[in-house]
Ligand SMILES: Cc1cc2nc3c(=O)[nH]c(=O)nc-3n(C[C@H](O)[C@H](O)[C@H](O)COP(=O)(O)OP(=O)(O)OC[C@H]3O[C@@H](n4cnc5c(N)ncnc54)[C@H](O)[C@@H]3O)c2cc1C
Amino acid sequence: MPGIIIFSEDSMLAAQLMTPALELKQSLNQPITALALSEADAKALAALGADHAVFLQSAGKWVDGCAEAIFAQVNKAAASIVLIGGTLRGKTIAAYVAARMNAGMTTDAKTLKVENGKLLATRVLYAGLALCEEAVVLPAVATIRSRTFLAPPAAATPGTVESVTVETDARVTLGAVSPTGDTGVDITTAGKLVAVGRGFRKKEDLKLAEELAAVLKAELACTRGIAEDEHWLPIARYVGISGQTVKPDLYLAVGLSGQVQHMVGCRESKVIVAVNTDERAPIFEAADYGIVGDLYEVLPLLTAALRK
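For the sequence just given: structure alone, the form predicted in complex with the ligand:
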(Lines of atoms letter the chains of each structure in order from A and count residues from 1; the text may use other names and numbers.)
(Lines give C-alpha, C1' and ligand atoms only; values in the text may rest on other atoms or scores of the structure.)
Protein backbone atom coordinates (compact mmCIF):
# COMPACT_ATOMS: atom_id res chain seq x y z
CA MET A 1 0.00 0.00 0.00
CA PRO A 2 1.44 3.42 -0.90
CA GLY A 3 2.33 5.72 1.94
CA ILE A 4 3.36 9.18 3.02
CA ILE A 5 6.97 9.69 4.08
CA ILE A 6 8.37 12.53 6.17
CA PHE A 7 11.98 13.42 6.91
CA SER A 8 13.98 16.26 8.40
CA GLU A 9 17.37 16.19 10.06
CA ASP A 10 16.01 19.01 12.26
CA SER A 11 13.92 17.39 15.03
CA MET A 12 11.56 20.33 15.50
CA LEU A 13 10.91 20.68 11.79
CA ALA A 14 10.31 16.93 11.53
CA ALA A 15 7.61 17.26 14.21
CA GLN A 16 6.03 20.15 12.28
CA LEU A 17 5.93 18.02 9.10
CA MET A 18 3.60 15.65 10.94
CA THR A 19 0.76 18.20 10.69
CA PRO A 20 0.50 18.28 6.87
CA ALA A 21 1.28 14.54 6.80
CA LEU A 22 -1.70 13.82 9.08
CA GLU A 23 -3.93 16.04 6.89
CA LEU A 24 -2.80 14.20 3.75
CA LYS A 25 -3.32 10.89 5.50
CA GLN A 26 -6.97 11.83 6.04
CA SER A 27 -7.59 12.49 2.36
CA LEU A 28 -5.44 9.69 0.94
CA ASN A 29 -6.04 7.09 3.64
CA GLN A 30 -2.38 6.07 3.48
CA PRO A 31 -0.04 5.36 6.40
CA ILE A 32 2.72 7.77 7.46
CA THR A 33 6.30 6.59 7.76
CA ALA A 34 8.63 9.02 9.55
CA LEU A 35 12.38 8.71 8.94
CA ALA A 36 14.79 9.93 11.61
CA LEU A 37 18.51 10.11 12.29
CA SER A 38 18.17 9.29 15.99
CA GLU A 39 16.13 6.79 17.94
CA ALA A 40 14.76 9.55 20.17
CA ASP A 41 13.48 11.45 17.12
CA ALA A 42 11.92 8.28 15.69
CA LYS A 43 10.08 7.67 18.98
CA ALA A 44 8.94 11.31 19.16
CA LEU A 45 7.50 11.14 15.63
CA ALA A 46 5.73 7.86 16.38
CA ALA A 47 4.23 9.57 19.44
CA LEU A 48 2.93 12.37 17.22
CA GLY A 49 0.99 9.94 15.05
CA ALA A 50 3.41 8.48 12.49
CA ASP A 51 2.14 4.94 11.89
CA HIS A 52 5.68 3.76 11.57
CA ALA A 53 8.97 5.50 12.43
CA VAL A 54 12.31 4.31 11.13
CA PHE A 55 15.58 5.18 12.82
CA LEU A 56 18.20 5.22 10.06
CA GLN A 57 21.02 3.88 12.19
CA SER A 58 24.52 5.04 11.20
CA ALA A 59 23.21 7.31 8.46
CA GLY A 60 25.35 10.43 8.20
CA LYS A 61 23.85 13.87 8.64
CA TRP A 62 25.42 15.14 5.43
CA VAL A 63 23.55 14.67 2.18
CA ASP A 64 25.58 11.75 0.81
CA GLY A 65 25.35 10.13 4.22
CA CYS A 66 21.59 9.72 4.17
CA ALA A 67 19.96 10.60 0.82
CA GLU A 68 20.26 7.10 -0.66
CA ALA A 69 19.04 5.54 2.59
CA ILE A 70 16.02 7.83 2.52
CA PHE A 71 15.33 6.89 -1.08
CA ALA A 72 15.51 3.17 -0.13
CA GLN A 73 12.78 3.73 2.48
CA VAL A 74 10.71 5.79 0.04
CA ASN A 75 10.98 2.96 -2.45
CA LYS A 76 10.09 0.34 0.16
CA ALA A 77 7.00 2.25 1.25
CA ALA A 78 5.99 2.89 -2.39
CA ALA A 79 5.59 6.48 -1.26
CA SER A 80 3.00 8.62 -3.01
CA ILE A 81 4.10 11.77 -1.16
CA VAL A 82 7.45 12.61 0.45
CA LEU A 83 7.59 15.66 2.72
CA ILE A 84 11.08 16.91 3.55
CA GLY A 85 12.07 19.74 5.90
CA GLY A 86 13.14 22.70 3.76
CA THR A 87 16.53 23.35 5.30
CA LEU A 88 19.49 23.90 2.97
CA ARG A 89 20.46 20.25 3.44
CA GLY A 90 16.85 19.08 3.26
CA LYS A 91 16.32 20.73 -0.12
CA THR A 92 19.37 18.94 -1.55
CA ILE A 93 18.15 15.63 -0.14
CA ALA A 94 14.67 16.28 -1.55
CA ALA A 95 16.07 16.98 -5.03
CA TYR A 96 18.14 13.79 -4.85
CA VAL A 97 15.18 11.68 -3.73
CA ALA A 98 12.85 13.21 -6.35
CA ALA A 99 15.38 12.49 -9.08
CA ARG A 100 15.79 8.87 -7.90
CA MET A 101 11.99 8.49 -7.79
CA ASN A 102 11.65 10.17 -11.18
CA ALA A 103 9.02 12.29 -9.45
CA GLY A 104 8.09 15.95 -9.53
CA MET A 105 8.99 18.26 -6.67
CA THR A 106 7.73 21.52 -5.18
CA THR A 107 9.66 23.63 -2.68
CA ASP A 108 8.68 25.79 0.30
CA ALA A 109 5.05 24.65 0.22
CA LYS A 110 2.72 26.70 2.41
CA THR A 111 -0.36 24.48 2.01
CA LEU A 112 -0.81 21.01 0.57
CA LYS A 113 -3.76 18.99 -0.64
CA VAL A 114 -4.39 16.14 -3.05
CA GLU A 115 -6.86 16.35 -5.91
CA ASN A 116 -7.29 14.05 -8.91
CA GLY A 117 -4.01 12.25 -8.38
CA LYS A 118 -2.00 15.46 -8.02
CA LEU A 119 -0.37 17.15 -5.06
CA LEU A 120 -1.49 20.79 -5.05
CA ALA A 121 0.89 23.07 -3.19
CA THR A 122 0.72 26.82 -2.66
CA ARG A 123 3.99 28.68 -2.48
CA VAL A 124 5.14 32.27 -2.32
CA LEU A 125 6.21 33.84 -5.60
CA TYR A 126 8.02 37.04 -6.60
CA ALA A 127 9.53 37.55 -3.15
CA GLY A 128 6.18 37.47 -1.42
CA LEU A 129 4.15 39.54 -3.88
CA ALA A 130 2.04 36.60 -5.03
CA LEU A 131 0.98 33.10 -4.09
CA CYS A 132 0.95 30.43 -6.76
CA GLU A 133 -0.47 26.93 -6.80
CA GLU A 134 1.66 24.16 -8.23
CA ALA A 135 0.24 20.78 -9.24
CA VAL A 136 2.60 17.82 -9.15
CA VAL A 137 1.45 14.43 -10.39
CA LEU A 138 1.84 11.73 -7.72
CA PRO A 139 4.26 10.42 -6.58
CA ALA A 140 5.54 13.82 -5.52
CA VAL A 141 8.14 15.37 -3.23
CA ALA A 142 7.58 18.64 -1.35
CA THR A 143 9.82 20.65 0.94
CA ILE A 144 8.36 22.68 3.79
CA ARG A 145 10.17 25.45 5.66
CA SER A 146 10.46 25.63 9.41
CA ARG A 147 7.45 27.13 11.23
CA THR A 148 5.10 26.79 8.27
CA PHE A 149 3.07 24.42 10.46
CA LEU A 150 2.90 23.86 14.20
CA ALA A 151 3.62 20.35 15.46
CA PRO A 152 0.45 18.35 16.18
CA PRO A 153 -0.51 17.22 19.70
CA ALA A 154 0.48 13.72 20.83
CA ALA A 155 -1.50 10.95 19.16
CA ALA A 156 -3.82 8.70 21.14
CA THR A 157 -2.00 5.63 19.84
CA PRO A 158 1.70 5.95 19.05
CA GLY A 159 3.07 4.19 15.97
CA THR A 160 5.72 1.49 15.82
CA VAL A 161 9.46 2.20 15.81
CA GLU A 162 12.06 0.26 13.85
CA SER A 163 15.86 0.56 13.60
CA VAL A 164 17.44 0.03 10.21
CA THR A 165 21.20 -0.12 9.73
CA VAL A 166 22.14 2.00 6.80
CA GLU A 167 25.12 1.75 4.50
CA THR A 168 26.51 5.16 3.73
CA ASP A 169 28.40 6.10 0.60
CA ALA A 170 31.94 5.04 1.49
CA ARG A 171 33.39 7.48 -1.04
CA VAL A 172 32.34 10.39 1.16
CA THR A 173 33.61 10.86 4.70
CA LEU A 174 33.24 13.74 7.11
CA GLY A 175 36.70 15.29 7.48
CA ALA A 176 36.07 18.08 9.98
CA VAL A 177 33.33 20.25 11.36
CA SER A 178 33.94 24.00 11.77
CA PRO A 179 31.61 26.34 13.65
CA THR A 180 29.89 28.94 11.47
CA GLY A 181 30.72 31.67 13.95
CA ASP A 182 27.10 32.04 14.98
CA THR A 183 25.99 32.28 18.59
CA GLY A 184 23.91 29.14 18.20
CA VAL A 185 20.70 31.08 18.74
CA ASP A 186 17.72 29.90 16.74
CA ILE A 187 15.51 32.94 16.10
CA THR A 188 12.83 30.77 14.49
CA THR A 189 11.77 29.52 17.91
CA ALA A 190 11.98 32.84 19.78
CA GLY A 191 8.77 34.15 21.32
CA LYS A 192 9.87 37.80 21.01
CA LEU A 193 12.22 39.43 18.51
CA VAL A 194 13.72 42.89 18.28
CA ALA A 195 14.64 43.23 14.59
CA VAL A 196 17.10 45.89 13.48
CA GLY A 197 17.66 47.50 10.09
CA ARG A 198 19.79 50.07 8.36
CA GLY A 199 18.29 52.85 10.46
CA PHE A 200 21.16 52.06 12.85
CA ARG A 201 24.15 54.17 11.84
CA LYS A 202 26.93 51.98 13.25
CA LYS A 203 27.46 48.61 14.82
CA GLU A 204 28.02 50.00 18.32
CA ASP A 205 24.51 51.51 18.20
CA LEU A 206 23.01 48.01 18.18
CA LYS A 207 23.59 48.18 21.93
CA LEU A 208 20.34 50.17 22.11
CA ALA A 209 18.47 47.23 20.57
CA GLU A 210 20.35 44.71 22.74
CA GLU A 211 19.31 46.58 25.89
CA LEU A 212 15.69 46.67 24.79
CA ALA A 213 15.84 42.98 23.88
CA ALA A 214 17.30 42.15 27.30
CA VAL A 215 14.42 43.91 29.09
CA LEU A 216 11.85 42.20 26.88
CA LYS A 217 13.65 38.82 27.12
CA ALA A 218 13.73 38.89 23.34
CA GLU A 219 16.29 37.75 20.77
CA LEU A 220 17.88 40.04 18.22
CA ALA A 221 16.99 39.64 14.53
CA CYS A 222 17.87 41.81 11.53
CA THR A 223 17.46 42.61 7.85
CA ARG A 224 19.69 41.14 5.18
CA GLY A 225 21.76 44.30 4.84
CA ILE A 226 22.73 44.21 8.51
CA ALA A 227 23.88 40.59 8.25
CA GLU A 228 25.19 40.22 4.71
CA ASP A 229 26.46 43.69 3.83
CA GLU A 230 27.49 45.17 7.18
CA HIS A 231 28.26 41.83 8.90
CA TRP A 232 27.09 43.35 12.18
CA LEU A 233 25.08 40.22 13.07
CA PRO A 234 25.37 36.57 11.95
CA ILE A 235 23.41 35.54 8.87
CA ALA A 236 21.38 33.10 10.99
CA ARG A 237 19.70 36.18 12.47
CA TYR A 238 18.32 37.73 9.31
CA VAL A 239 14.69 37.40 8.44
CA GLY A 240 13.12 37.23 5.01
CA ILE A 241 12.71 35.40 1.76
CA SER A 242 16.37 34.43 1.66
CA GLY A 243 16.73 34.41 5.45
CA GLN A 244 14.73 32.90 8.30
CA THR A 245 10.96 32.60 8.63
CA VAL A 246 9.81 33.57 12.11
CA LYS A 247 6.46 33.59 13.90
CA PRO A 248 7.07 35.22 17.29
CA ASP A 249 4.37 36.66 19.54
CA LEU A 250 6.10 40.04 19.26
CA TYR A 251 8.14 41.37 16.33
CA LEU A 252 9.54 44.78 17.21
CA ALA A 253 10.95 46.21 13.97
CA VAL A 254 13.35 49.07 14.57
CA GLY A 255 14.83 51.22 11.81
CA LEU A 256 13.89 48.81 9.07
CA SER A 257 11.78 49.78 6.07
CA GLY A 258 9.69 46.60 5.76
CA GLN A 259 10.41 45.72 2.14
CA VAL A 260 8.45 42.73 0.91
CA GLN A 261 11.55 40.48 0.84
CA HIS A 262 11.93 41.08 4.57
CA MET A 263 8.24 40.96 5.51
CA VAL A 264 7.66 37.59 3.88
CA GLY A 265 9.74 36.13 6.71
CA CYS A 266 7.90 37.78 9.61
CA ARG A 267 4.40 38.72 8.52
CA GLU A 268 2.85 35.84 10.44
CA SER A 269 4.10 37.28 13.73
CA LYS A 270 1.27 37.73 16.22
CA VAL A 271 1.97 41.41 16.93
CA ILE A 272 4.23 43.65 14.86
CA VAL A 273 5.43 46.94 16.33
CA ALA A 274 7.44 49.38 14.21
CA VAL A 275 9.74 52.26 15.09
CA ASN A 276 10.69 54.32 12.04
CA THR A 277 11.29 58.00 11.28
CA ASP A 278 9.48 57.74 7.94
CA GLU A 279 5.71 57.59 8.37
CA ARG A 280 5.40 56.29 4.79
CA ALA A 281 7.74 53.33 5.40
CA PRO A 282 6.01 50.08 4.26
CA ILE A 283 6.55 48.54 7.70
CA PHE A 284 3.66 50.66 9.01
CA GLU A 285 1.26 48.87 6.64
CA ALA A 286 2.09 45.55 8.31
CA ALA A 287 2.45 46.89 11.86
CA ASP A 288 -0.24 46.54 14.52
CA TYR A 289 1.35 49.41 16.45
CA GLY A 290 3.71 52.04 15.11
CA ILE A 291 5.89 54.78 16.54
CA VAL A 292 6.97 57.42 14.03
CA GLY A 293 10.18 58.57 15.61
CA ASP A 294 13.94 58.43 15.80
CA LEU A 295 15.13 55.12 17.20
CA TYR A 296 17.95 56.95 18.97
CA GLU A 297 15.31 58.76 21.06
CA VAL A 298 12.58 56.10 21.17
CA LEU A 299 14.63 53.05 22.16
CA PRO A 300 16.16 54.44 25.38
CA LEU A 301 12.70 55.69 26.40
CA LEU A 302 11.07 52.32 25.66
CA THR A 303 13.78 50.40 27.51
CA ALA A 304 13.52 52.70 30.53
CA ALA A 305 9.71 52.47 30.58
CA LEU A 306 9.75 48.67 30.34
CA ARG A 307 12.37 48.43 33.08
CA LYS A 308 10.07 50.12 35.61
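Form predicted in complex with the ligand done, so how does the form predicted on its own look?
The text that comes after this line covers the one chain and nothing more.
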Protein backbone atom coordinates (compact mmCIF):
# COMPACT_ATOMS: atom_id res chain seq x y z
CA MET A 1 0.00 0.00 0.00
CA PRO A 2 1.41 3.44 -0.90
CA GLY A 3 2.32 5.73 1.96
CA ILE A 4 3.50 9.17 3.03
CA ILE A 5 7.12 9.64 4.12
CA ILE A 6 8.50 12.53 6.19
CA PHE A 7 12.11 13.34 7.07
CA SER A 8 14.18 16.17 8.52
CA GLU A 9 17.46 16.15 10.38
CA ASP A 10 16.06 19.08 12.38
CA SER A 11 13.93 17.59 15.20
CA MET A 12 11.65 20.62 15.52
CA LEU A 13 11.05 20.82 11.77
CA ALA A 14 10.38 17.07 11.60
CA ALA A 15 7.61 17.52 14.17
CA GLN A 16 6.14 20.38 12.11
CA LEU A 17 6.08 18.15 9.00
CA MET A 18 3.65 15.87 10.80
CA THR A 19 0.87 18.47 10.43
CA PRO A 20 0.70 18.48 6.60
CA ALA A 21 1.39 14.73 6.61
CA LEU A 22 -1.67 14.11 8.81
CA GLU A 23 -3.79 16.33 6.55
CA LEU A 24 -2.65 14.38 3.47
CA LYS A 25 -3.33 11.12 5.29
CA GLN A 26 -6.97 12.19 5.71
CA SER A 27 -7.42 12.74 1.98
CA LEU A 28 -5.35 9.80 0.72
CA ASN A 29 -6.07 7.29 3.49
CA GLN A 30 -2.40 6.28 3.44
CA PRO A 31 -0.13 5.55 6.42
CA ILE A 32 2.67 7.90 7.50
CA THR A 33 6.22 6.67 7.92
CA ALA A 34 8.58 9.07 9.71
CA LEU A 35 12.33 8.70 9.23
CA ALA A 36 14.70 9.94 11.96
CA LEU A 37 18.40 9.94 12.72
CA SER A 38 17.97 9.28 16.44
CA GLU A 39 15.84 6.89 18.45
CA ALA A 40 14.46 9.76 20.55
CA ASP A 41 13.27 11.62 17.43
CA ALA A 42 11.70 8.45 16.05
CA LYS A 43 9.72 7.92 19.27
CA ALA A 44 8.66 11.58 19.33
CA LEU A 45 7.32 11.40 15.77
CA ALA A 46 5.47 8.16 16.53
CA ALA A 47 3.87 9.95 19.49
CA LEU A 48 2.69 12.75 17.17
CA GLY A 49 0.76 10.37 14.94
CA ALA A 50 3.21 8.69 12.57
CA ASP A 51 1.93 5.17 11.95
CA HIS A 52 5.48 3.91 11.77
CA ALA A 53 8.76 5.61 12.71
CA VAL A 54 12.14 4.35 11.53
CA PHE A 55 15.38 5.16 13.32
CA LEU A 56 18.10 5.15 10.66
CA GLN A 57 21.04 3.96 12.72
CA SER A 58 24.35 4.84 11.12
CA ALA A 59 27.98 5.25 12.15
CA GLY A 60 28.32 8.19 9.77
CA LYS A 61 27.71 11.78 10.92
CA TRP A 62 27.28 13.35 7.46
CA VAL A 63 23.53 13.84 7.03
CA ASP A 64 23.72 14.10 3.24
CA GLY A 65 25.33 10.66 3.16
CA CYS A 66 22.01 9.14 4.28
CA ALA A 67 20.28 10.12 1.03
CA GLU A 68 20.47 6.63 -0.48
CA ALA A 69 19.30 5.05 2.77
CA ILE A 70 16.35 7.44 2.84
CA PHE A 71 15.50 6.57 -0.76
CA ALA A 72 15.60 2.87 0.18
CA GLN A 73 12.93 3.49 2.83
CA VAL A 74 10.89 5.57 0.37
CA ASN A 75 11.11 2.78 -2.19
CA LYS A 76 10.22 0.13 0.41
CA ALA A 77 7.10 2.06 1.43
CA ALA A 78 6.12 2.71 -2.22
CA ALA A 79 5.68 6.32 -1.13
CA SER A 80 3.24 8.49 -3.03
CA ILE A 81 4.35 11.69 -1.26
CA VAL A 82 7.68 12.50 0.42
CA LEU A 83 7.87 15.57 2.68
CA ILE A 84 11.36 16.75 3.60
CA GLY A 85 12.40 19.64 5.81
CA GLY A 86 13.58 22.58 3.71
CA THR A 87 16.99 23.04 5.30
CA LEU A 88 20.06 23.27 3.07
CA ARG A 89 20.85 19.61 3.69
CA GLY A 90 17.19 18.68 3.41
CA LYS A 91 16.88 20.22 -0.05
CA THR A 92 19.97 18.35 -1.20
CA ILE A 93 18.50 15.06 0.02
CA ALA A 94 15.08 15.88 -1.47
CA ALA A 95 16.60 16.49 -4.91
CA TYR A 96 18.51 13.20 -4.70
CA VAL A 97 15.45 11.22 -3.61
CA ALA A 98 13.26 12.82 -6.30
CA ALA A 99 15.82 11.93 -8.98
CA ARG A 100 16.04 8.33 -7.77
CA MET A 101 12.23 8.10 -7.71
CA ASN A 102 11.97 9.73 -11.14
CA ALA A 103 9.44 11.99 -9.46
CA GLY A 104 8.56 15.66 -9.62
CA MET A 105 9.54 18.00 -6.80
CA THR A 106 8.32 21.31 -5.38
CA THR A 107 10.24 23.44 -2.87
CA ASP A 108 9.28 25.68 0.08
CA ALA A 109 5.62 24.66 -0.04
CA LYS A 110 3.23 26.77 2.05
CA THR A 111 0.12 24.63 1.51
CA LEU A 112 -0.40 21.11 0.20
CA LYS A 113 -3.39 19.15 -1.06
CA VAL A 114 -4.08 16.29 -3.44
CA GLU A 115 -6.47 16.49 -6.39
CA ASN A 116 -6.87 14.16 -9.37
CA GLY A 117 -3.68 12.26 -8.69
CA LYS A 118 -1.57 15.39 -8.32
CA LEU A 119 0.04 17.14 -5.37
CA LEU A 120 -0.96 20.81 -5.46
CA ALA A 121 1.47 23.08 -3.64
CA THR A 122 1.48 26.84 -3.18
CA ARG A 123 4.67 28.77 -2.53
CA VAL A 124 5.74 32.39 -2.29
CA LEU A 125 7.42 34.15 -5.23
CA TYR A 126 9.10 37.53 -5.73
CA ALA A 127 9.74 38.20 -2.04
CA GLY A 128 6.10 37.67 -1.14
CA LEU A 129 4.55 39.68 -3.98
CA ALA A 130 2.96 36.62 -5.56
CA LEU A 131 1.83 33.08 -4.81
CA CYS A 132 2.56 30.26 -7.23
CA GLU A 133 0.56 27.03 -7.38
CA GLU A 134 2.39 23.99 -8.70
CA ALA A 135 0.85 20.65 -9.64
CA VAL A 136 3.11 17.61 -9.37
CA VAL A 137 1.97 14.21 -10.58
CA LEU A 138 2.22 11.55 -7.88
CA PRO A 139 4.58 10.24 -6.66
CA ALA A 140 5.93 13.63 -5.61
CA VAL A 141 8.53 15.18 -3.33
CA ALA A 142 8.05 18.48 -1.48
CA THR A 143 10.26 20.50 0.84
CA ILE A 144 8.79 22.65 3.62
CA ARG A 145 10.61 25.41 5.47
CA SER A 146 10.76 25.68 9.24
CA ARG A 147 7.72 27.21 11.02
CA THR A 148 5.48 26.94 7.97
CA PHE A 149 3.28 24.69 10.11
CA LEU A 150 2.90 24.17 13.85
CA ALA A 151 3.56 20.72 15.26
CA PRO A 152 0.37 18.72 15.93
CA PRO A 153 -0.76 17.63 19.40
CA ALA A 154 0.15 14.18 20.64
CA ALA A 155 -1.79 11.34 19.10
CA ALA A 156 -4.16 9.21 21.12
CA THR A 157 -2.31 6.06 20.04
CA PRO A 158 1.43 6.28 19.22
CA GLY A 159 2.74 4.48 16.16
CA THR A 160 5.33 1.73 16.08
CA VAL A 161 9.10 2.37 16.17
CA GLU A 162 11.73 0.39 14.32
CA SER A 163 15.52 0.63 14.27
CA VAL A 164 17.29 -0.02 10.97
CA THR A 165 21.05 -0.11 10.47
CA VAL A 166 21.98 1.74 7.29
CA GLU A 167 25.12 2.38 5.27
CA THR A 168 26.06 5.97 4.50
CA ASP A 169 27.98 7.34 1.54
CA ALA A 170 31.59 7.01 2.67
CA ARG A 171 33.05 9.31 -0.01
CA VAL A 172 32.57 12.32 2.27
CA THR A 173 33.09 12.24 6.03
CA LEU A 174 32.44 14.86 8.69
CA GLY A 175 35.78 15.94 10.10
CA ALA A 176 34.90 18.63 12.63
CA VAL A 177 32.21 21.12 13.59
CA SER A 178 33.24 24.62 14.66
CA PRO A 179 30.84 27.13 16.27
CA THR A 180 30.34 30.43 14.44
CA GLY A 181 31.01 32.46 17.55
CA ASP A 182 27.46 33.78 17.95
CA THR A 183 26.24 32.84 21.41
CA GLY A 184 22.71 34.13 20.79
CA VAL A 185 19.61 31.99 20.58
CA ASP A 186 17.86 30.81 17.46
CA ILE A 187 15.45 33.69 16.73
CA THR A 188 13.21 31.37 14.68
CA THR A 189 12.08 29.75 17.93
CA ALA A 190 11.54 33.02 19.87
CA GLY A 191 8.02 33.88 20.97
CA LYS A 192 8.74 37.63 21.00
CA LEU A 193 11.13 39.68 18.85
CA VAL A 194 12.22 43.31 18.86
CA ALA A 195 13.51 44.05 15.36
CA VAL A 196 15.73 47.05 14.66
CA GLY A 197 16.43 48.93 11.44
CA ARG A 198 18.33 51.91 10.08
CA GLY A 199 16.29 54.30 12.19
CA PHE A 200 18.99 53.78 14.83
CA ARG A 201 21.76 56.30 14.24
CA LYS A 202 24.64 54.39 15.83
CA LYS A 203 25.39 50.97 17.26
CA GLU A 204 25.40 52.19 20.86
CA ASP A 205 21.77 53.26 20.45
CA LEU A 206 20.72 49.62 20.09
CA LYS A 207 20.83 49.58 23.89
CA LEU A 208 17.37 51.18 23.80
CA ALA A 209 16.03 48.13 21.93
CA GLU A 210 17.97 45.73 24.14
CA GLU A 211 16.43 47.22 27.29
CA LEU A 212 12.93 46.96 25.81
CA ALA A 213 13.60 43.36 24.74
CA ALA A 214 14.79 42.50 28.24
CA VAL A 215 11.57 43.82 29.78
CA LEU A 216 9.47 41.93 27.22
CA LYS A 217 11.63 38.80 27.60
CA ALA A 218 12.14 39.01 23.86
CA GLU A 219 15.08 38.43 21.53
CA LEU A 220 16.68 41.04 19.28
CA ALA A 221 16.34 40.78 15.48
CA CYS A 222 17.30 43.15 12.68
CA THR A 223 17.14 44.07 9.01
CA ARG A 224 19.74 43.16 6.41
CA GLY A 225 21.30 46.62 6.58
CA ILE A 226 22.00 46.32 10.29
CA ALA A 227 23.57 42.85 9.94
CA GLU A 228 25.34 42.90 6.58
CA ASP A 229 26.11 46.59 5.97
CA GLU A 230 26.66 48.01 9.45
CA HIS A 231 27.67 44.71 11.11
CA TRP A 232 25.99 45.82 14.34
CA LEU A 233 24.34 42.42 14.90
CA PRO A 234 25.18 38.87 13.74
CA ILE A 235 23.79 37.55 10.45
CA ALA A 236 21.88 34.93 12.49
CA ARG A 237 19.61 37.74 13.74
CA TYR A 238 18.74 39.07 10.28
CA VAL A 239 15.10 38.62 9.24
CA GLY A 240 14.26 38.71 5.54
CA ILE A 241 14.14 36.98 2.20
CA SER A 242 17.75 35.77 2.38
CA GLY A 243 17.82 35.68 6.19
CA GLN A 244 15.65 34.08 8.83
CA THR A 245 11.92 33.44 8.59
CA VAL A 246 10.21 33.97 11.93
CA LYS A 247 6.71 33.49 13.28
CA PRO A 248 6.63 34.92 16.82
CA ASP A 249 3.59 35.86 18.89
CA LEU A 250 4.87 39.47 18.95
CA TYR A 251 7.07 41.21 16.37
CA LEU A 252 7.97 44.75 17.47
CA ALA A 253 9.51 46.53 14.46
CA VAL A 254 11.45 49.63 15.45
CA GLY A 255 12.98 52.10 13.02
CA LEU A 256 12.59 49.91 9.96
CA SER A 257 10.64 50.84 6.84
CA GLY A 258 9.09 47.43 6.18
CA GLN A 259 10.24 46.81 2.62
CA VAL A 260 8.94 43.58 1.08
CA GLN A 261 12.37 41.92 1.28
CA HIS A 262 12.20 42.20 5.06
CA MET A 263 8.51 41.53 5.54
CA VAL A 264 8.62 38.18 3.74
CA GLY A 265 10.60 36.95 6.75
CA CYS A 266 8.12 38.10 9.42
CA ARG A 267 4.76 38.49 7.69
CA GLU A 268 3.24 35.51 9.51
CA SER A 269 3.91 36.92 13.01
CA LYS A 270 0.74 36.79 15.10
CA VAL A 271 0.95 40.46 16.13
CA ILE A 272 3.13 43.12 14.47
CA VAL A 273 3.72 46.43 16.22
CA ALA A 274 5.58 49.21 14.36
CA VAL A 275 7.41 52.31 15.57
CA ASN A 276 8.46 54.74 12.84
CA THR A 277 8.62 58.51 12.32
CA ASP A 278 7.22 58.21 8.78
CA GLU A 279 3.47 57.60 8.84
CA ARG A 280 3.66 56.47 5.20
CA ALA A 281 6.27 53.78 5.85
CA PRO A 282 5.25 50.38 4.36
CA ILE A 283 5.59 48.73 7.76
CA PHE A 284 2.31 50.32 8.88
CA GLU A 285 0.42 48.47 6.13
CA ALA A 286 1.48 45.15 7.68
CA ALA A 287 1.28 46.23 11.32
CA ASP A 288 -1.59 45.39 13.65
CA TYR A 289 -0.64 48.38 15.81
CA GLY A 290 1.49 51.39 14.93
CA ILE A 291 3.15 54.28 16.73
CA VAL A 292 4.18 57.26 14.62
CA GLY A 293 7.02 58.80 16.58
CA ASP A 294 10.74 59.09 17.21
CA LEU A 295 12.09 55.79 18.52
CA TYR A 296 14.49 57.73 20.76
CA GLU A 297 11.44 59.09 22.58
CA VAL A 298 9.07 56.14 22.22
CA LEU A 299 11.31 53.25 23.35
CA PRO A 300 12.27 54.70 26.75
CA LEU A 301 8.58 55.44 27.43
CA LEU A 302 7.53 51.90 26.41
CA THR A 303 10.27 50.34 28.52
CA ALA A 304 9.34 52.46 31.55
CA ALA A 305 5.63 51.67 31.17
CA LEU A 306 6.28 47.91 30.93
CA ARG A 307 8.48 47.97 34.04
CA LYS A 308 5.63 49.24 36.20
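What we label the rigid core is the largest C-alpha set whose atoms superpose within 1.5 Å from one form to the other. Numbering follows the first chain given and starts at 1. All figures in this text were calculated on a predicted structure; none of them were measured in a lab.
### Message
Once both forms sit on the same rigid core, is the C-alpha displacement of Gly60 at or above 2 Å between these two forms?
### Response
Yes, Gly60 moves 2 Å or more.
### Task
Note yes or no: does the Cα of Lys76 move by 2 Å or more between these two forms after the core is superposed?
After core superposition, the C-alpha of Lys76 moves less than 2 Å between these two forms.
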